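Below, in structure tokens: the form predicted alone, a single chain.
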Amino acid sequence: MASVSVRIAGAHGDGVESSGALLIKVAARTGMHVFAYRGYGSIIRGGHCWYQVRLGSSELKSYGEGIDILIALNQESISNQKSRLRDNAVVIYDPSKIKVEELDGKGYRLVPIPLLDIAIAASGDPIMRNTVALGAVLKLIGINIEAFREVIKGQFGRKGDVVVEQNMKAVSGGYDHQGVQTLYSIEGDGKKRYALDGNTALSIGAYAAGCKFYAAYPMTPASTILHWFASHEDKGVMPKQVEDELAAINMAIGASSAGVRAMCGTSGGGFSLMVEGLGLAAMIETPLVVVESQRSGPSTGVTTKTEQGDILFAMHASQGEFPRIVVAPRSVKESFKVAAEAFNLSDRYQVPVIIMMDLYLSEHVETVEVLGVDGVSVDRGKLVTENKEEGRFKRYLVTEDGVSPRSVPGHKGMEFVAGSDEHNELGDLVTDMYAGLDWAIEVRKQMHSKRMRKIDTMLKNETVFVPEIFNETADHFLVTFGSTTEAAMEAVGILNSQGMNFGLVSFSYLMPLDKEKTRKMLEGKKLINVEGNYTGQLAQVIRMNTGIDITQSILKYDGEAFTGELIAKEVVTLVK
């Protein structure tokens, strides 16, 4: 497969994240695929940070191992990426202002470029070296330069000609200088693709979904989705930037007993705050969708790196036991699926969904050629609006499913007490009275098991609870969940054209879970776990749900996200 790999390194402030959204724009609209991810600390100016474009021809699943093509737009970037050229790569920089003797004689393709001078003849403003260097790219993989014109007329032309004209007459100085010509060939199929990180598809999916009410408190890497629906409220959604994580729930909970479809997200610590809303919302059976997206912990952790070790947490968090859903998304096109899908469930079955996203899948970017918003159905389960059997509306009445009637405020007839004490039919809170007396023991028993009813209600009604299996005659098999999937399934691709015979078992739904299925699935084959924590916790619940042990593990807990090459690597280590 052909593809290359483009790093953008230097300092906050350099315009090192809009050079990389440029070039994605410019490719995405010639027909290449591409996947991108940045790394960042949380200063907001100064430190090094840089951006990731990979290129391809065909569908990519990571943002790569190495770098190709490496634009260096200071001294650090030199030494701080050094490590990551492959071999002949390319790299771009300004002579006036970087040295770069510790690269000679290490075959890497140095390109000298008066950045800064360049830029100042085209506009005047240092700022756009950027686009010089950004030129000198388009040249290397072979993008037509009046392609960037289109783009640039979109984002700027709001501006007038002339902004558009110093982008052009900058990106000209780095396509046209001497020294640049095109060393790789990246072909698009001439198809235009939408550009999403993950975040946005989801934001997309709710908003498709019916959602209008989001709440947040802003937490990295979750605050897109608020910044996303914040820039929609001219489309009938009301985004609420709250005071902090415990309003945010309590507010969604608030909104969806109102009858509105409402979310709320953050990252793992806001997740802990929420986590006594959490259980509010099964206990009056609300529906809720709260998206998680995690990063490195515990505590504050690493504030700009991915993990995914919230999983357990999750899957028990709040006291008690209440049936929820908790589904971990595996690409930017189905975290837009997962988010439309989750208001159906939780309003079918009046439970929480729990949406867990992780900064890597929030924050990189892939090409999409369909979301299928026009696809999106709404399914708001057992809502009713007239009462029709005779006195007061039994809001939790006892069913075979597990699910009870349920009205919103409004109809003549309908009211019901919603209240965190356990109650009978009616709403009437029965906690008071408990002393130890027979009928309110039976209350307890009738409700608690009602509730619970629903996990298997939902076990036989939908098919999502069980993993995908890929090429189920392979010899060994990897088994991820989440984002690390499609790094996985890239290494499968390398590992079989290698002449070995790999397959993959990929969860999405991660609770409940169809065990017996999942068992049946699992048992007998040789597995390799892949995910991004410290303590194998996929592992720990398929352990516990099928009795099955995974006893291999590639397991990653630096912050950094998996890519398909360093996962083939290290199965070729295990498997020998």
Given for the second form:
Amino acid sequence: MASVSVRIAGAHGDGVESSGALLIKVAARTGMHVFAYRGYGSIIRGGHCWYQVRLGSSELKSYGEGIDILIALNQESISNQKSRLRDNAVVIYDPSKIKVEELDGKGYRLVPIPLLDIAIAASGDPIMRNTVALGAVLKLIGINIEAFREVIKGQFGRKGDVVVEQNMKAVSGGYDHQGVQTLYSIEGDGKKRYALDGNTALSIGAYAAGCKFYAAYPMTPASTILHWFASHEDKGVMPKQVEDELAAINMAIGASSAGVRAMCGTSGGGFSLMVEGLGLAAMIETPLVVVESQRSGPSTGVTTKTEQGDILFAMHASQGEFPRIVVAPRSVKESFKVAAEAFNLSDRYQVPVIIMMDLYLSEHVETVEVLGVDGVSVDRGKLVTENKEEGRFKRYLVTEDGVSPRSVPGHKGMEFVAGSDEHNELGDLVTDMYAGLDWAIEVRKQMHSKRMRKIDTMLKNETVFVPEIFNETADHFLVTFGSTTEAAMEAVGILNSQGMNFGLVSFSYLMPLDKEKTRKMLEGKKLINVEGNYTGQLAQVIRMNTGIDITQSILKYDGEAFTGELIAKEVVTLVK
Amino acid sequence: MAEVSTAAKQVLTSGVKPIWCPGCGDYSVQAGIMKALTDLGIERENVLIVSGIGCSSSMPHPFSTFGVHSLHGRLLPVAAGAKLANDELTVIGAGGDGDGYGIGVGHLVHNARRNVDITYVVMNNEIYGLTTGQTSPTSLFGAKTKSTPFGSIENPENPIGIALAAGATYVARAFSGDPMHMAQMIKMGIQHKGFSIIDVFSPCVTFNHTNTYDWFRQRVYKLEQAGHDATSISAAMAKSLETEATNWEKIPIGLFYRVEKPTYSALDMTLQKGPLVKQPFPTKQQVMDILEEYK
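Output block for the form predicted together with its partner chain, input the form predicted alone:
Now the complete complex, all chains and molecules, led by this one.
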């Protein structure tokens, strides 16, 4: 077996999340590949939640369809999860609390363990029953118990050996429980990989790029970026929780206009409030990175579930026309790279960069061997500290490439006013008392086309604004963007192993797009767009840019994430 | 107008004309800010004037300092963001009553309680001028405007009271008809370490025919000459309520309240190492060290 999916299920407050995190860490330490995702509700105690941790001996591209090992911490976990159990799935449960009659006769391997009794005996703490169950999982997949000790020591070391020993007693209770034996052989290669989620990778990418200011109002699933900056304040960053998203974006603009690399982040609802600020950044040509982690909409929507429904919104948000970059990272690793790149692009072209995450990408955990820190470089574009011309500094100098020299306060002779009104090269307004005068009409034309020219410059200078194609000679291609890409890649593998010949075209950067190259790549191919929304927003973007109409699609808007298996199944019914 | 020497004026003047009508109270505010900056000898490259939208938003343009003419109601977050990014700057917010007490009032409350070290000058004319005369959050009850032709049935806001309740550490009020006093209030505000607000009665000569220069002249009196204790928050709060209590017959101007409290920057962990904009980018090793947490 190439991989095993372990699902821990229970109520909020049962320690499901921390148990999942612990399993991820232990498995990653042994050199296993991990892909994990969690399902939860907007509730602190009660309800139902789960954490699925998929472990493999080679790279994984989704959290896996179906459950191989279920840890059921309450009765609801049996009834809620039974439809996802694979044939021969193992179900670990405490027989004193949970009845499993509904699973009878299905061929599941039932493993009753007195989790609570063992936990109490080991530590006196009932929450430790999760650790007992984890012990059984370690045995089932053949992870040495010492790997667990190492992780626990790292986590609780400072609290003293007592806690470590309590944990070891609990985990051994499950590991050594009679009837528990190794059923799966997942081999770790001993390499210690990073295990992190998309928001963490993005935060570290931003940090590496020198982002020093992050402003946000808490909103799932973007809040963990704020938490990251807050918990790394001692590393020279300033996290700022503010009164609303209007403040978040405008504070970031203020910080950026003073010369600091700044970012703000939110989900769709908060992004709706940021829209006016986005236009301000564009108009005063102040660099800005905005993170929008999408969740099920519209309005409050499904607060803890994923969707890719906001890309057209992000591409067109705010009045008037202005250049912007919209990018949807396709994996945890790419979240790091995109964030680090975003600050250079934003500085180089003085345009807002919107990073489109989604709940799935923000929150799922992947193991990554190399994140790409060596590839991070800093380019601040035309940031200048000295005025080489006579007279006042021309902050909005009309240039061929559309990008003007930029100054920040503190430098003599570089003063200017950044105006949200249309302005001339000096930054002086050409609206109000001058509106309609012939020269003012001419300035407006010049300045608007100067800004818009930056799109051509970006397309000319950068290589990122085209999709990537895999298996170019395939008969059919899945077409994806952002976080759906990995699952689609997994689907391609499954389909091709069944004798089909599939390829993949995937978009990371969505705006601007190199129309010609994109058209050439897609032209004449059999395409199926796979997206996490109802209307096929990527297909619309493709049609708008290339005229190519994709007629077959797999669209998902139930709040759950794609897996390779799921896509492959849908594809088979489509192409039959 | 407040008196500024010609030489100093030239240094701080860009030559750009503001959009104000002849006689507008905002000219005095411009002169007041200029006098305060000149008196304090602050170099123009270290000054950032941030405005929002409305007549008041013209303020940065006649200055040769740095400026941001931002969005309606959003000048405070822009100003606060810039101040946190570079604590060495003198950051002045210049807004109006619609901008700061209407659409952007939330930011007033929160930046006051944060005690960000910026000076916020509000040109309060009790009317929306640039949109041609609608009611404002500070328009008097019964005010007849384009949007309230039969008289406003809303009560005017008490910005001084709001600022005090929110925790502003310097709260003052001035009147464009007394420019020397106003310049003094602004100057003290800039000198004050923390969030300063100066609410300035700045008459709109075009759309507000009630709250005119004369109307104010007959009503304002100086707190400094009335034995007010500006170290007492309760005395300040009581004074802020006096206008309404006297049905706008007695309007105190001057310093309501001033208290020394640590500024946001003084308390912020990161800023202990100097202005954010001057702090180095992380080295590759520092990034790798952080990544170790995730192994």
